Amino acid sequence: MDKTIAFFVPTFIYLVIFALNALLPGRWVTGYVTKVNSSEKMRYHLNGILIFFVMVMLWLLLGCYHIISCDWLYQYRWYELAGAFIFGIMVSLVVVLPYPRIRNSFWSDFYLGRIENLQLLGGRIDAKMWLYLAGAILLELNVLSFAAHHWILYGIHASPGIYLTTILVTYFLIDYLTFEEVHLYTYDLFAERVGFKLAWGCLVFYPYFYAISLWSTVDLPNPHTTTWLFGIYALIFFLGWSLSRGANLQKYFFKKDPEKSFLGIVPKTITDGNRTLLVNGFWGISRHVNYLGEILMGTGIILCTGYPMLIWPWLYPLYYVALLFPRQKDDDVRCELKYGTLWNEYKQKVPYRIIPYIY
């Protein structure tokens, strides 16, 4: 009975934080995306961050009147992975089939997406935004449970590692929502349509793969990782995410406000008279810094578990590699076919493309 239930946790859960999604209050933003056929601007309900705190706090109650045990989502992963991997196929036929085709292949179109942007009642879900959302949280409570387990399993004798490694992708998710307006100026929101690729990416992918350092390392002893190195992991991490969340608050204030300066740093641009780029503070270190700092902080958060020399765990951070390399390179060709000779000038002032002075 428990397995059979534990098929259906992820839908139920994904319907719980919709509802919440539509109902709880929130702020009420423009975004960087223009409606098709408009020269309006599209406007979001953002409450991630309320919805994250109140979906852990009810997982802590069930779990500290035993409704459930602590580490059920981990006795029970294969289950809510199968359970989820068919919700996330029944979500991307639901946000596919009902619109026209635009590429000569089903495959093509079932995959990348046909909808640019949608949202249901009356704006207050957005897809894209919502999908982030729900995969945050389920990822969330996985890693708390898994962290569970492991204290169940060794006590007093458990990994410091793997509890530093919980607080740091926690401390992720809790930045990436608390920051929920930034990311409507990222690539994702702006350049990709919803699809299979983003729904079951969200839905699946992102709670189950993103937990892969803790999921194959909870069942593990102390491995007594020297204190220092801690700290050193947790200093990569935090350079990553000082690297991304810098280089996407600089983007973000600069196209609200081309004129202020962040953390001290003067805007310097590049213009053709209707366009503009950014040249200097982060968008100056290279020309996707940001993917930089996403693969420190996934290289960090590994570390931590303290088995470096465990294959599974850097998965995650070459996962990283692969996705964003080719999107990097992806996002050129678009930028080049969007800002012409700007884009060249460009660059000639930022040369490295990710690693400064290596790529």
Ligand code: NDP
Second form
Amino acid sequence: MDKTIAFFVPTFIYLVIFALNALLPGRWVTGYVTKVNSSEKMRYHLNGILIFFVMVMLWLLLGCYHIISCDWLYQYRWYELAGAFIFGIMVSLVVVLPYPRIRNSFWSDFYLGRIENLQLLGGRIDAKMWLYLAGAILLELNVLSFAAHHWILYGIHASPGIYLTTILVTYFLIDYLTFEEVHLYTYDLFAERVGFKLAWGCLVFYPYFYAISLWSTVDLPNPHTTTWLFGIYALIFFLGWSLSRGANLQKYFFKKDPEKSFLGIVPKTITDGNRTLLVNGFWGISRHVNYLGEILMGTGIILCTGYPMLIWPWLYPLYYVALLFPRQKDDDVRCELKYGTLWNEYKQKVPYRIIPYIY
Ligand code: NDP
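Show the same protein again, this time as the form predicted together with this ligand rather than the form predicted on its own.
Next comes the full complex, and the chain you just saw is listed first.
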């Protein structure tokens, strides 16, 4: 019986998040994406951080009142993953099939999506933002349950590294939701369509694969990592966070107000009279230093588990390399088309793609 329930749990959680996203109060903000066949910018109803805390509180209450075991999501993770897998495919079909084809191949349309943006209930739900929110919250509930499993298994002999990993993943998610508005200025929002890649990616891959560092280590004993090593691992994480968050925020403020300084950095730009690009601060270090930051954060997270010789946790930062290196190339092509010779000028001024002085 529990296995059947577990199969439907991700669907249930996603539907609750959908309802909360629509019903709870939120901020209405103007985004970066322009509506199709219009010069008007899209509007978004953002309340992700509130829903995050509501869902975590509900999970804690269920655990405290022994309605479910705190590590329930860990115990039944394979059944939940199977349920999320099917739900992810169903949602992908729902967001693709009703819309007109845009490519010759159905499978390309299914994978990459047809419609650019999909909003429901008068804009209270934006499909892309809901997908990211749903994945982030289930990921958080998973990591909390995985950490609880470690505690149940080892008690006072538990590994502090497991808790540090849990704290860093939680920080990563809270940070994302705190700056939810900044996400409106990213590639997924302005350059991608709503299809399997996004829907299945957010509903299945995100909450389960991003938990791989804990999934693969919570049933292992304390490796007794030296305290100063934890300091170095946390430093790697926060260095990555500074690069990623710094670059994203600098660009966000620049797009909103090109004159505005960020952290005391006065924007230096190049322009063709029509369009403008930032060439200093984080955007002067490399053309995508935020991607380097993401990879460093992933590395810091998995090292904290204390099992650097285990292959599974490494899949997490390696996945970022596989995702972001090709994405940088795609973005370069897109920007070359959009900015023309100005982009070449930027490339001359900032020659490194991702890693300063190396790549
Ligand atoms: P960017 O935020 O780097 O956005 C690229 C776009 O920014 C370009 O297409 C261009 O768009 C604009 N741009 C590029 N260079 C400049 C410049 N010098 N001055 C002004 N504008 C510029 O990339 P993403 O949207 O891919 O990533 C956003 C964040 O999300 C990153 O931190 C990334 O690491 C993170 N991310 C996280 C993932 C995760 O799973 N955790 C997955 C993927 C990304 P335009 O000019 O048209 O505005």
